[in-house]
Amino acid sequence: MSEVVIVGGGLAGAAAGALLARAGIRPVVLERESQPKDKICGEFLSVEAQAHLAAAGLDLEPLGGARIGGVRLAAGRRLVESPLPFPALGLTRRRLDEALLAHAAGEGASVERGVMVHSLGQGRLETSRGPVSAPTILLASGKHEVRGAKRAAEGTLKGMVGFKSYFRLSGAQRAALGGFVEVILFQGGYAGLQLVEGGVANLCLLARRSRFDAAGRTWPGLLRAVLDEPHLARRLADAEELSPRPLTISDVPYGFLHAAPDPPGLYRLGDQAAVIPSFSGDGMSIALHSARLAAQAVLGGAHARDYHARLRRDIAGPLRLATWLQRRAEGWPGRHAALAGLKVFPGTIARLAAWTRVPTPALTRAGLQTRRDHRSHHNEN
């Protein structure tokens, strides 16, 4: 087996297979699912997520994103917009990860789909297909938890339920929403919706459990209680679910950020590293982020602790405000009061936006390349 395994073939997963192998290493990439996969995610890819994929040598023009500029914030019958404070794609994940695997595999990383991740423990895991031995583990297997690496997660805002559905817009409200982000805030959680390839639009969808449990625990329930909001209510007229049933999660650890001991040679990636509030639009970029340290650090033979060291540092404090901010917002009775003032006052919109984004420097393959120049080094002599 390789010196590296990859634990989830995901976008941070993937990210880090691709830059590891660009440098000269073979990583094993462990892949969970066998086919293409709808995923519970927002599908809003920030400027930093796109230099991330581009680092990583990953073309998005062929994908087809959706282009996002600008962002709106609705509540009851108040609506604010403003200009993102970059340009961002909208791109469904079952694309982009199945894109990005197959640019990892194309690099030279080696992708074995179907094989599930039953534990692990210092330089061992135990799979589907029998043990394998890796001085190094990425994990980067998302919400799935793995048997002795498990998140500690306590303190964080667990107690929502997530739904992600696909709608085709009439016409009109399919114009009316291209080129935005919207959130909908309603008593209880808040919506955000947005278009994707071919014009389709994601809707995603957080709700306390108790404003679940008031509209009878279904999916149909909870969409009727929160089309109470006009705004969200015109953009659903004579829409067509694509959905044959909405993906669901529950317990997100939203402000979930690792601190606590690994066994050596473990470094988590993604939102086994950490979770930001998913209004932010930044989980993508922060697990793109994780990969590029992740795949750093190996490189250069830096310790996991030191990895994790540094990614805290870089996210805790976006991680915090938007953590902050979604306490405040789940059924604040005063949003409305501040759509109100974001109207007066619209670039607070710009600045929490930027606020809550991790800094991305300028991203070459300078620092991916020691392995590979030793190994060229190496082999010539």
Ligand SMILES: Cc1cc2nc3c(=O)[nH]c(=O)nc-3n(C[C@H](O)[C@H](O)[C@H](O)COP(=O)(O)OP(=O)(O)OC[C@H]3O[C@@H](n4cnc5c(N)ncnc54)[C@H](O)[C@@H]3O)c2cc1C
Given for the second form:
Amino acid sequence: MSEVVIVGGGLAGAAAGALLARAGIRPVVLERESQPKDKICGEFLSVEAQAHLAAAGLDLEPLGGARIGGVRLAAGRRLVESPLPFPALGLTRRRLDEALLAHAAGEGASVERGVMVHSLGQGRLETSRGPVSAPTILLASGKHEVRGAKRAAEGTLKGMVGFKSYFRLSGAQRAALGGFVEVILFQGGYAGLQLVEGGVANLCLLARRSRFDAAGRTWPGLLRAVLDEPHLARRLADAEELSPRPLTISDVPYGFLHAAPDPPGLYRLGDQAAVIPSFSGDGMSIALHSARLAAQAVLGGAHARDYHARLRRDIAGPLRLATWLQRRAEGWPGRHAALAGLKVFPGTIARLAAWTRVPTPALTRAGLQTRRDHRSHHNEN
Ligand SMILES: Cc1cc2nc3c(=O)[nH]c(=O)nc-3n(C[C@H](O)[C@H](O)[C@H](O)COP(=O)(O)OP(=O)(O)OC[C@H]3O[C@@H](n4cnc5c(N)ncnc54)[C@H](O)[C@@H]3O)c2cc1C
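Show the form predicted together with the named molecule, please, because up to now only the form predicted on its own has appeared in this conversation.
Expanding to the full complex; the earlier chain stays at the top.
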């Protein structure tokens, strides 16, 4: 096996694989899915995420995402609209993740599909193809926990149920939605609606479990209930649901930021390192940011704990703000008051969108001590 094994070939894992392979290391990427798959995601690709993908060498142009230049917030009869401070894209994860994984393989990473990692410990993994040893492990399994490296997610905003489904909107509603990402706030949750490639609309919805229970614990029941929101009802009038059934997720640990000790040589990437509330549209960018930092740390021989410290420094601010906003938006009166305020100061939406973003500074070696630095530091003391 290689010196470096990457668990998971989603965005973080595939990006790290591509970056390491470009630099001459031949990492092994173990991905449990043998085929392309839809993923639960709003599929809003921020400008930062696009920049990270470009830095990994992926050309997004041929993938044909839908351009997004504005944001609308809706609650009840209130609707506020603002240009985004950056151009975004609506692109399906099925297409994006597959393109990035193929790109990693093209760069020289050894991508092994249909391999499930069951557990891991210091320098070793148990997989569906038998045991594997590697001194350096990049854990990029997304929301999925791996035995031996569970996330310590106490105190996070768990308890939401998520759904994603594709719709073909009527011509008039598709035209009205075009160029915007829309966030519809409803009692006990929110929904994101935007176009992706091919003019199809992605509806991604998060609801408190109590709201889901009250709607009879079914997707059609919940959808019927949230269609009380006039904006969503207008958009989905005469729409055809294309997904045979929605993708679902529950108990996402929003606000999680990894800090607990890990075995040496274990670098956590993407959702294994941090989970920002979905409405921020920044999860993919954080995943890619972590991939770049981790690749740089591995190439420079930096300790995993220094990599994690640097990642925490980069993302703690936006993560805290987005988690605080999600908590505040859960109160029904707070949501209406916020919308009323934003109507008067629509520029605030753009500022909030900018504040919840993780900047993409030039990723230099600064802040990542190498093992050699550590040794000389200890020798000096
Ligand atoms: C409801 C919702 C909406 C969201 N909307 C947006 C949005 O609009 N914009 C945005 O930027 N972010 C959004 N996010 C966040 C974003 O989807 C994640 O942050 C991002 O996918 C994290 O990337 P990742 O590479 O860490 O994990 P993933 O993309 O989940 O990749 C993990 C990979 O690991 C593989 N894997 C898992 N376990 C194993 C195992 N044991 N062995 C081998 N392989 C394994 C999986 O098959 C998968 O391919 C949203 C999240 C949710 C929940």
